[in-house]
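The chain below stands alone and is given as C-alpha cells, in the form predicted on its own.
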Amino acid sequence: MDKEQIWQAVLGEIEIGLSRVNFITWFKDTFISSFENNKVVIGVPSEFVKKWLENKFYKIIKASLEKITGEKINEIYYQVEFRKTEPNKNISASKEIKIEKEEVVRPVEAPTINRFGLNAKYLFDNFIVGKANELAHAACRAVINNPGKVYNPLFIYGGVGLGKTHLLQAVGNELSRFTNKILYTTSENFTNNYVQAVKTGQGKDFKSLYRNVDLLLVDDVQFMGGKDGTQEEFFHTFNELHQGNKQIVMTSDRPPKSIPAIENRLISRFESGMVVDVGKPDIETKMAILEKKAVERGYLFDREILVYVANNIQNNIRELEGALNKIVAYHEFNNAAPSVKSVKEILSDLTLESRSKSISPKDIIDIVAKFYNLSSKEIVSNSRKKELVTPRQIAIYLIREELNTSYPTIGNELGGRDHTTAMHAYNKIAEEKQENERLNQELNSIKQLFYSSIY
C-alpha cells in the first residue's frame, strides 16, 4: 500500500471508535506526510489540530498504523502542511504528492436555509444552556413537546445576540420533522408583505400565506410598533392560528408592556401564553460556549485563554463568537499558538473597559432615542410629555452611571438642563430600577446595545 491507502485505512479503524462530528473535526485534511524508517510524519492542517493529536490521539493512531501496516511504529510527528495536487490531473499511487508548508484558507461553509426560511444550524443539539436561558429552553422544549396546546402563544425577549433567534428556530427545525406548514418570518417581512398585498390585490393570497400553517414563527415584533396597519392584520392572524391551536413563537427585544406604541390587545393576546426572557451568559455558560465553538472548528484553547475572554467579553453571544473568529484567524496566519498575552492584544479594541472609553454621551441619547423610538431632539427638548420623560430620565441615568459624567456636563448634553435636574433623574431611576423588573430590563437591554456592531 502507497502512503495514502494506509491513512485511509487507519482513518477506517479510528473513525469505528468515535463520534462522526468528533472524526471529522480532528481528522479531516489529515494525510501521511513521510513514512521512512518506521517514523511516521503526519501533516495536519492547523497547530491547534497538531496539539490536539499528539495529547490526545497518539496511543490510537500509533495502534491503527501499526495494526494497517504489521510493523512496529517508532515515532510520530506533526508538522502544519497541505498538499497540493496539480489542477485537473490525476495522482497515480506512485507519484509523489507534493507538501507545502503553507496554512490553508478553508472557505467558510454559508449556513444552510431550507424551505421553511430556517437556519440549519440552529438546533437544540448546539444550543448552550445556562441560567439565563434554561427557561426559556425549558418552555421551547415543552412547545415542541406539545404544540399548540401548551405556552400558545410562547413569547421571548432579550437583548441582542444573546439566542433568542437559535431558540426560536430550533424550535422550527425540530417540529419540522412532524409537519411540513412551519412559516419563519420577521416583523419586517410580515409588514412589506402586507404593504405588498394591499398595493398589488393580493390581500387573499397574504392570509392564505400566513394563516395555513401550524406553526409561526416571527423574529424581532417590537418593529410592529406604531404600524398601524401590520398590527391590525397581524391582530387578525394571530387569532385565527391561536383558535386553531396553530403554535405561534415570537421574540422580541423586550417584553410586551415595554414594546412602544403597540396595541393593547396585542399586548394582552402576547402575555396571555408564556412570557420568558434571556439573559447575559455567566462565566460558566461562555466558557462552555467558546469550548464548543472552538471544538466545532477544530482547535482547542487552554483554559486560561478562555476564562480571559469569558470575562471580558461581556455582552453577548455574538460578540463572543465574534472574538473567538478573531483570535483563530489572527492565530491561523501567524501559524502561531494562542497565548493570554497574544489574545490580550488581539481583543485590545473589544473589552468593555476600552469600549466603554469610545461612548460619548450623545451615543447614549441616540441609542435610548432609538430603543423607545423617539428622535434625539425629543429626548433633549423641554416637552414634559409622558412619553419623554422617563426614557430622557433613562439617558442621563446611564451617562453618569457607565461614563461617570458629572452632573453640570449631563445637564449640558441634555438641552442645558441644570445640574439638580440632572442629579435628581438619575436618583429616581436608581431607585426605582431596584423594584422594577420591567425598567431593570429595559436598562440591560439599551446597555447592551451600546456595544452591539448595529450601532
Ligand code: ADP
Contents of the next structure:
Amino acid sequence: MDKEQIWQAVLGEIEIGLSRVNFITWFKDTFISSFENNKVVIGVPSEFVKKWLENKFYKIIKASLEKITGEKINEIYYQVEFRKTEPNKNISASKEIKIEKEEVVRPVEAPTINRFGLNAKYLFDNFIVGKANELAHAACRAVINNPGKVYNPLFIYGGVGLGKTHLLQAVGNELSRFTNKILYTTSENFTNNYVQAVKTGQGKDFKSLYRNVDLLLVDDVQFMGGKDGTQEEFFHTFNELHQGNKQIVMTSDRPPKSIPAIENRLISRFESGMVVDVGKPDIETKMAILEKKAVERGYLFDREILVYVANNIQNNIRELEGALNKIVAYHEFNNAAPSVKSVKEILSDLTLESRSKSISPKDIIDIVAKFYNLSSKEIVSNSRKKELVTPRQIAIYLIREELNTSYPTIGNELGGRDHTTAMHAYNKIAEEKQENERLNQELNSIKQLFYSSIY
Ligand code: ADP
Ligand code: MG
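Now that you have shown the form predicted on its own, what about the form predicted together with adenosine-5'-diphosphate (ADP)?
Shown next: the complete complex, the earlier chain at its head.
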C-alpha cells in the first residue's frame, strides 16, 4: 500500500466512529506527508486542526494506522501543509452533502438544483439588503416585475463571494413561477457546450437551446475573455434574445470594459441596459447576514459575537459563512455554547494577519495568471509579449505589496529574474496605479481572489 492508500483506509476506520460533521471538520484535507521508519507525518490544513488531531484523535489515529499497516507506529507528527493534488476521495464534495438526517448541523447544505440549473436556496427571501447591494437588488426586482422591458440586459458585477450568483439565481427562481423557458449557465459552461456542439455537429441544437428562452442567466461572463468563437456565438444569441424582448441577466467579477480580451461589440451590448455593482458589505449588513444564517442553524449569537465576527471577516460573505460553519461545528463537537472567547480561538487562523502569511509568492503568481487567462508558466517565462508583461509586473507588485518579499527573492520566483527587474516592475505598477482606475480595479479584484482562495 502507498501512503495515499494507507490514509484512505485509516480515514475509513475513523469515519465509522464519528459523525459526518466531525469527520469532515477535522479530517478534510488531511493526508500522510511522509511515512518512514515507523514515523508518520500527517499534513493538516491549519493549526487549529493540528491541535485537535493531536489532542483528541491521537489514540484513534495511532490505533488505526497500526491496524492498517500491521506495524508499530512510534511517532506521529502533524504539520500544517497544503497538498495541491487530489483531495481525499472519502471526503469529496459529492459525499460531503450526504449528511445523515439526524444531524442538526449541516456545514455544507445539500444543493437542490432544479431543471433550469438553479439552486433552490438562492431566493430574495433570504437575501439581506444593505448599502453595498441595494442597487443591484432593486435592479433585479425591477427585472422581475417587468422582464425584458426595463433593464435589458442587466449586468451585475463585483468581487468574489458578494452575492452575485445568489441574486442572479433569485431572479431565475422567482420568474420560474411564470415561465419554464429559463436557462442558467456559467460562461464556462456555455463555452464548453458550444465547443462540444460544434465538434459533434450539433451546432443547430445548441443555437435553438439558448435562443428559445424567456430568461437567460449567464454567470461569470468574464471567462469569455479571449475565447473568440464563444464570443461570436454569444453575440448572436444575445442579439436574438434581445430583439425578442427576452430578458438577459449577467454577472461578472468586473465591469464590461475591464474584461480582458473581449470584443467591443460585446462590451457595448453589455453596457446597453443597466450595469450595477455589488460591493463589500458594511458591518451592520454582515451582522444581519450572520445572525440570520446562525438562526437558520439553530444558534442565537450574542451581539458581541456578531460584532467580533463581522469585524474580523473582512472580505466577503462566503467567508462569513465559512466562519459560521466553523463556529457551529466546533460547538456542536464540544457541546458548548459559543462565547466571544471560544469564537476568537476558532477564528484565529482566519483573521487577516495570519492569512496573509499563508499565501506564498507562487499562489499570487497562480492567481494573477488565472485572472488574466494565462498559465503560471507564461507569467514567469522570458517572453516579452505585451499581454504577458503587464500581468508579470502586477504579480511582482502584489508579491511585494502583500508579502513584503525581498526583490531578489521575487526575481527568483519570477523565473530567475534580476532584483532590479523586480524593483522596476514594482515601481512601474505603483506609479501607474495612481492614474489608471482600471488597473486599480484589477488589482482589487485579484486581491479579493487570493483572500477568498485561501479559505
Ligand atoms: P458571488 O457569486 O458574488 O461570488 P455568491 O452569490 O455565491 O457570491 O455568494 C456567496 C455566499 O454568500 C452564498 O452562499 C450566498 O447565499 C451568500 N450571500 C451573499 N450575499 C448575501 C446576502 N446579501 N444575504 C444573504 N446571503 C448572501
Ligand atoms: Mg458567483
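Rigid core here is just the name for the largest C-alpha set that superposes within 1.5 Å across the two forms. Here the structure is a predicted model, which is why all the values come from computation and not from measurement. Residue numbers count along the first chain shown, from 1.
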**Q.** Threshold 2 Å Cα movement between these two forms at residue 372, rigid core reference
**A.** yes
(Q) Using the rigid core as the reference frame, would you say residue 75 shifts its C-alpha by 2 Å or more between these two forms? (A) yes
